[in-house]
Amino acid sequence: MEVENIFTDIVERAKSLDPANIRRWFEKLNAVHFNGGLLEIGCPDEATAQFLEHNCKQSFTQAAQQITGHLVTVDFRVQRQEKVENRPPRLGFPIKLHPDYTFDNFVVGPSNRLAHASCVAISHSLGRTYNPLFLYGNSGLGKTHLLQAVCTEAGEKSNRPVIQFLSCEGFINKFISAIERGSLAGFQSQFRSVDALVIDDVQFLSEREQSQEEFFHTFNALYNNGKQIILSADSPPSEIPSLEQRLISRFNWGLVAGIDPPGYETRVAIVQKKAHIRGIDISDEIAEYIAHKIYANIREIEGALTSIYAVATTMARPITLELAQTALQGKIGAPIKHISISDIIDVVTNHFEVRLADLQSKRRSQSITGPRQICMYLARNLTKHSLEEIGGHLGGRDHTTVMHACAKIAQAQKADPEMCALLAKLIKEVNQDR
């Protein structure tokens, strides 16, 4: 059987079997060899081969068997590359770098601009810019994406630096395993001889005294040798519970950059980018609809696109706004209600018992600035208005004032349960029909 003639059908069948993992770059795959029940699929690079092996093997195997009518085993392999500079980075331990997590696929907005710029700068000069770098923010805002993008970009340099990328849990588990095997010296050598150490979710060092001790010495060894250290967590260093003060101090030595929930315009761009990566064609109207439904977690955007694609494929219908609404009904958020800045101001002024004139005035007492900043934060996250438009509604303030207010309220939301509860209450009131 000439598998090249039916490979397109196999790929399309695999997409329908597993909508969550479809990617536009599937069109770059090709059938290398098919003999004796083994189908070898050629991949452009190691990252895509790893992604397919760990996420898509079952769907491609099932698709191949359904299309060919034979018992088939699928294998993914990287085809020989001509250019040496395209080789993957040298890594201390085998890891899976996600092919989607590149700088080109990262949508930059006011909420993540500093974090993105610092990562790009570091990828071009490991150990010489922003060392250490500490990224923090809630789950699903792109921290892991940026960490892996640094690894990918830096690894393409001609000197092919040795990069160690893993989760904090992975670091702890390998440390415990080294102690049990009596190979601590080998563990230390492995981690302290790299050009860059990149650890995700470092907050899990909390309450692990022995692991913190080991990480402290690893940090010192790398820093003193001019090696790059990049860390991420769900909160700033000083807010990680049960973390030793000496580690907090070191984490603050370099640049600490927060990532806040994206504003409306950024969310629309993220929806469009995620749809493009998956090869899903959606209109601007659908992208705006999804951006209205999802406020603070990019992973939910991916889930929404998966649901829409799955429904469209199952029903053999084009992706329209009506179909998207049907696919997402009851799955995320509440029914969409058009929200204006006036709606938000009404709720906030009623709750705090202040006047609109007070919010628009130059008064800077806490009783006024607090509600004013909350208005700005809610307007940024619940409406389509730009920073300038929001500032204009609240006394003609410039966009930097609005950005500062949004960042301050977002930080308070993470640090203060009462603020988190208050914002949830206000958002519920804003969304209620009047």
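Under this definition, the rigid core comprises the largest set of C-alpha atoms superposing within 1.5 Å between the forms. Numbering follows the first chain given and starts at 1. The shown structure was predicted, so the numbers you read here are calculated from the model rather than taken from an experiment. First, how it differs from the form predicted in complex with adenosine-5'-diphosphate.
- Put the two forms on the same core and the Cα of R24 is off by less than 2 Å between the two forms.
- Core-aligned CA deviation for R355 between the two forms: 2 Å or greater.
- I290 shows a C-alpha shift below 2 Å between the two forms [criterion: core-superposed Cα displacement of 2 Å].
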The other form holds:
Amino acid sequence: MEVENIFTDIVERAKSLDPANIRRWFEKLNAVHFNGGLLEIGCPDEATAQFLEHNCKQSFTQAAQQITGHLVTVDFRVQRQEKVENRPPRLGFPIKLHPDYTFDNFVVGPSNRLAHASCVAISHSLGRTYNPLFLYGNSGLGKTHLLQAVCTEAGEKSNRPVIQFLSCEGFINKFISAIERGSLAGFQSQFRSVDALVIDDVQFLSEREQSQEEFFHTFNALYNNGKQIILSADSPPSEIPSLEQRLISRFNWGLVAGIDPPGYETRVAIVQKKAHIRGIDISDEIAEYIAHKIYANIREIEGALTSIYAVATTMARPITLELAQTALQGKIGAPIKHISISDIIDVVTNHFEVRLADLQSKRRSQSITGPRQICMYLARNLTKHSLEEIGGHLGGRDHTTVMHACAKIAQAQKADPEMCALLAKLIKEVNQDR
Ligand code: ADP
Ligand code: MG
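With the form predicted on its own done, generate the form predicted in complex with adenosine-5'-diphosphate in the same format.
Entire complex below, previous chain first.
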């Protein structure tokens, strides 16, 4: 089998299997090698390879197996050496920076202008401008995105600074395990020898007296050596409960920048940016519709785009405003929640007036197999469950049965307008029913 010929199909299938993790740059991937059940996929750089390895391995493996009909193992590998000036930052620990979290992908508006500008300034000269920088804001407003953008940008500079990025919990855990292993000195020298220490969500230092003490000394050592410190939290230093006064005062020494929820226009631009990153084409009208609905937490925009893409692929329809409305039905201002198999089973059993026990039974009459196959198809397209898991929920059926059901319903949907309308109705109900 010529793998080049089927690779586009594999990528398309992987996208429909896991709409939350699609990216425009999937177009740049290629099949390097397909032999003996091993499919090697070539990626342009280390960051994309890591992203794929951590987020997309399962969907690509399943897609390759479905398209080829064989057991396939998928491997992602960097195809050409990156240019020297484009190497990933030297991180103190092998911590993965999210390839999407760059300055290019960050939309600047009045709500985050100061935070963004200070991060850009710092990334150009660590330790020289604002030190420490303390970013605060509610969840989902882009703190982690900005911190990682600084790491990526600063790390690409020719002087190759050593940057330590980690969550506050990571810091605490490493501290505790260093104490347990009796290797506190190693821990201290690791943290005190970096050019920049970036710690996300420092509100978790709250009520951790020993960790606060250790962090205080780390802070002093770095600060006195002119090394950069960047911190984020969900509130300004003085409002973090049970934080020692001496830390509060140090956190206020440099620049404290708040991030507010973005206004409407910024949200529209963020929706467009996120859709672009994923390679999903949406009109301005749809971007505006999503921005109207989601205002408090930007993370929900990603969920909304995933729902819209999933519904569009499931129904094999282009993304129109009407489709977006169907996908986001009942979600005005409410967080986008996960669709579970039970949500789907509830809707399908209600519609066909059958019982779950029937769907799970061995019965093979048309009145039962039809709804059972529809359940499988919807679960496959609207949830992240594997074929095996879906089969498990529906009476312990094996993955080939589920694959067969999905193919059959997909076929019927294309050929039969009634089936198409029925699926649209059920999807709408699944979305409402939560
Ligand atoms: P926080 O750390 O503040 O909870 P994150 O940095 O994790 O928030 O951001 C949540 C999501 O919202 C991420 O996908 C991030 O890329 C996105 N996001 C937030 N603000 C912006 C922005 N101004 N431009 C683009 N994406 C944004
Ligand atoms: Mg965060």
